[in-house]
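Only one chain comes next, encoded as structure tokens, the form predicted alone.
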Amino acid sequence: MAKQTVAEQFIDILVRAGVQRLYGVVGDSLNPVVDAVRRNRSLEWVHVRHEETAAFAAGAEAQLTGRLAACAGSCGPGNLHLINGLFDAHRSMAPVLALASHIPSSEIGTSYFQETHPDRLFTECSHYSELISSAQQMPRVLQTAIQHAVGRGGVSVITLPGDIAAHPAPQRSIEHALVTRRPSVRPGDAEIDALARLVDGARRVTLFCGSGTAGAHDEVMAFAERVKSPVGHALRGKEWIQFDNPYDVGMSGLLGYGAAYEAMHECDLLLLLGTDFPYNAFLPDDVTIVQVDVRPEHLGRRSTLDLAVWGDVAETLRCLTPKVREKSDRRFLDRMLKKHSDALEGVVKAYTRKVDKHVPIHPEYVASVLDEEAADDAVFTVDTGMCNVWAARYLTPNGRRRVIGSFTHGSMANALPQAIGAQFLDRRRQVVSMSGDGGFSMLMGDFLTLVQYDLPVKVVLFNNSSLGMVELEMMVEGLPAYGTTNHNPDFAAVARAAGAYGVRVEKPKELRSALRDAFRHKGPALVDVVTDPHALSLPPKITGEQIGGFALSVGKVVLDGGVGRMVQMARANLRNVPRP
């Protein structure tokens, strides 16, 4: 029997850790590893067109399963392309192992062709980033990397020179049991008792929930019922907490809606549960705040805390709920629920009624119809920008659907690559990429990956021929929109030319049937929906400074001859402005 190589041993360890596929682009320094994959039936090589796609796909797979996923890039420019997707995975706490193959080990430090230093470059987007400089070193370093990625939730990077990957593996390597799941963390009794006293002493309690409430839906609902608390959420908490929630008051933040903002500012005690919500301008500074998080480094970095609790949300609430007195006064909760209902009627539904003749199509209407037509267990991957807004406001979670996006890193072009990772997990499950034209065109080459592997991803393209969110940001700052316009092709025709199903939708009456036809199609499909470029997202709370900036921008555009465009925008958004 031929002796095993380092590359073969590397792949065997990945398989033992539960990795099922390796996303990447082949290259000379990576050849020994790719050949080892070819000869190992337990792991699949997924050939994408851009390494950034590989990292995004692996990150999506890890987010959906909670298990380790992997990607790879060849030396120098190849593995550099991984970095944006790895940043996203790391900030999403997705356990990903990235292999950065390297130049020949004897040439490191000589400014050799394609030389970079991956072990240094990836330190900011990983828990662990190490160079393997000998065959004997590899097993322990790889196992350590896996345990960092899984145990701490995030990225580990292994830099492996191609010549070392081809070396014979050590005869007796140290292989110990691998950590493949994270443990639960329970707070101490002192913290639970202190939190119970704060809850009992407050008349109005509000819960604000993030992605850390995954798996804690029942515990959050039981606690909210006991203390009669409104429950708001951040975008990453939507899929875990909004369904079957009679205490729901919506979402706060730049993409927010409903009464979450008011509930957070009018309470006596705000509980931040499993959220690292970054926009401290939307957080109150005059109420008692408690934060519960499994990552201690998250505690208190967004707002001043009265109590910091290190623990899983589910474990914390299981300990806390029996200790607090049940409240009987529902007045605060009912008032917030009424505000939330009014906001939904006046804002969120504003663009989904009587729009059958509006051309270009309201993007809100597209999101609403998509929500109705998509499967009950669909996976939605969502581009950063305006697609985030429409997903946040119109996709209905039910405990079975998943919504994945670059919600913490905020990268463009994430939706299509993440859809690839989601679809490889289960070809029978409906995967919908909610793509903006800007994000889609940035990594459009990997639409060919869908065709090559016959992945039945459905790309719903919100095509407003602009970078809409950037345009809004400019206007709020008092600047006229500039450099935000895209000159686009007929994307449906591009899809058909690539060998996929493609349809272009320009009229609202065509939308529902177009989506149904795409969903019925067995292979990859793209629905190119021409949407209103003047539709804007407005946050639930608008400051005087924002109004001033927007008015200044409008004035500049009008003086520059753009009055017609401003009239269109006013008509498109008048109903979306929150009322005093």
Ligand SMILES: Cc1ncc(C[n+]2csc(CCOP(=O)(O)OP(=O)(O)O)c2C)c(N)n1
Second form
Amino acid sequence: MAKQTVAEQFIDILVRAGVQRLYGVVGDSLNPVVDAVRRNRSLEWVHVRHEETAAFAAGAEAQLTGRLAACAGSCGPGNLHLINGLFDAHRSMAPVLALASHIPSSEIGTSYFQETHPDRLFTECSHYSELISSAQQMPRVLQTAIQHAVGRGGVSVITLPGDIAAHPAPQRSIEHALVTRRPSVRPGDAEIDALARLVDGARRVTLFCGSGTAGAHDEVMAFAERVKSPVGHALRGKEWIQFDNPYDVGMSGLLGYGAAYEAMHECDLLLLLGTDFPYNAFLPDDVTIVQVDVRPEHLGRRSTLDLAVWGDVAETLRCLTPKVREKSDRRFLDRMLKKHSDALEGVVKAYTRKVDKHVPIHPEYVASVLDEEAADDAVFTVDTGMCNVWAARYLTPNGRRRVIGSFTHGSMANALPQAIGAQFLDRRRQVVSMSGDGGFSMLMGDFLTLVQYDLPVKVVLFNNSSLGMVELEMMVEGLPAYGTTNHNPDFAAVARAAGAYGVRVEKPKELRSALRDAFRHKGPALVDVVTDPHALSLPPKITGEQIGGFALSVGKVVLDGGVGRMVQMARANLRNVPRP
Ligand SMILES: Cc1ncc(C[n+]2csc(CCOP(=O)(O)OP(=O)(O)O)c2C)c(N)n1
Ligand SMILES: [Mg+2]
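The structure above corresponds to the form predicted alone; please give the structure of the form predicted together with this ligand next.
Below is the entire complex, every chain and molecule, led by the chain shown above.
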């Protein structure tokens, strides 16, 4: 075999690690790499319009598959554009390898044209960020980068000067077998025994679940059944735990609903399972708390723990459940299920406001119709802003649907690029981008990517002509709205001009058929729904004190809204509860 260049070896190794495509924008120093991609049939170059899109798309792929995904940017500004998407991927624990190509190695340190220092710039959003300054570092540095991204869950960045990419690579004999999957982590016997003792000694146990409960639905249900515990979740736990859950008491946090908050505060033992839920204002401080997490650095960083358990949730519960005594007293569970159902019935009553006739269209109506019309295995990507609220409340998880957002980093404009990554993975799966008008217009250039690759993403645009979430924040803080108005074009016309299917919806009765038509359309489609910018208003009972010091709780009051199909589930769960 002819000797490979560094670029060729780089691409070969990515293929061996399971990477199927490299998202990016070409340019100068990156050219040897892109040329190596062109000649490699196992890996596709995906040409996006903004590198931030490349990073978000790779992050979405990695979140959907758990496998390594990759993106690349040319030297200086090219790779600098990756940064926000990389922060998102890293904070979502998505294994992403980013290639930051670099100025000629002989010029480093001379303020050369386009010079930045990517190896320094990306340290904060990565587990590993290294400069390849000699071809001899290959393939070890790349392999190490891959192991960091996969093993620790997050981003690795390789900075590669263009001239070194074109150098001959060292022999491949020093290549080793790559780890591409994470192991399961079982806690020690001492921790399991200590946890079992706490559970046996408690009368009221509540479970609170985060994204670390992915794949642990059965184990959580079996444990909840054994100890008769209510099960609440954080936003990122919802898609894994809320469905087929007879113990469901809803979600806690700013967007929360139901009785999760009460169940967490009225128990005597709270188990935090795979959650890094950031709002300690919503966590109790006078109950016994145990946290189980596969990442030891997450243990105890939000609340004081009585026991810290380092392990996978599924693995821990598999060990724990047979060791704890079965509880027979369901009174706490039943009381919480009733509270949960009552809470949801209450908001449903408050929200029967003829939303199906309201013009401009109420965004909650859009979310509820979307939930009904979308496929059972749809992937929803959700823009930061009010779409988060609507998705949290109205999308019904079922174990097959996925919901991806920028839930930890909280960046705008994530939905469209994440939808690109999701759709590349599977062109036949329905992918719905729930976009805000602010978020969509921020990375609108990459709507063209949908057309260029004929990706059948369906963009459902919640177009309230404003930065609605921020308007709400200003309202909560007692400030007048300022700098929040968007003067928008007819986005449906923009979509059509770009070569996609586009329809504008201004009346609620047109909504359902517009969504159906878009879903039936074979290619990319955009449904521009003109929504009510005043969908939320300050309730009258807010006090001056709340305005002054408790923006969080005021926000919670303002955001308390409809809950869609969750109320049916709460009612169904109540059927098993004996009436007093
Ligand atoms: C990149 C970035 N810039 C600014 C913000 C602050 N921010 C959060 S939500 C939001 C408004 C989003 O507007 P839009 O996409 O129209 O959604 P809406 O809330 O109106 O539904 C802003 C400006 C952010 N989170 N990320
Ligand atoms: Mg908006």
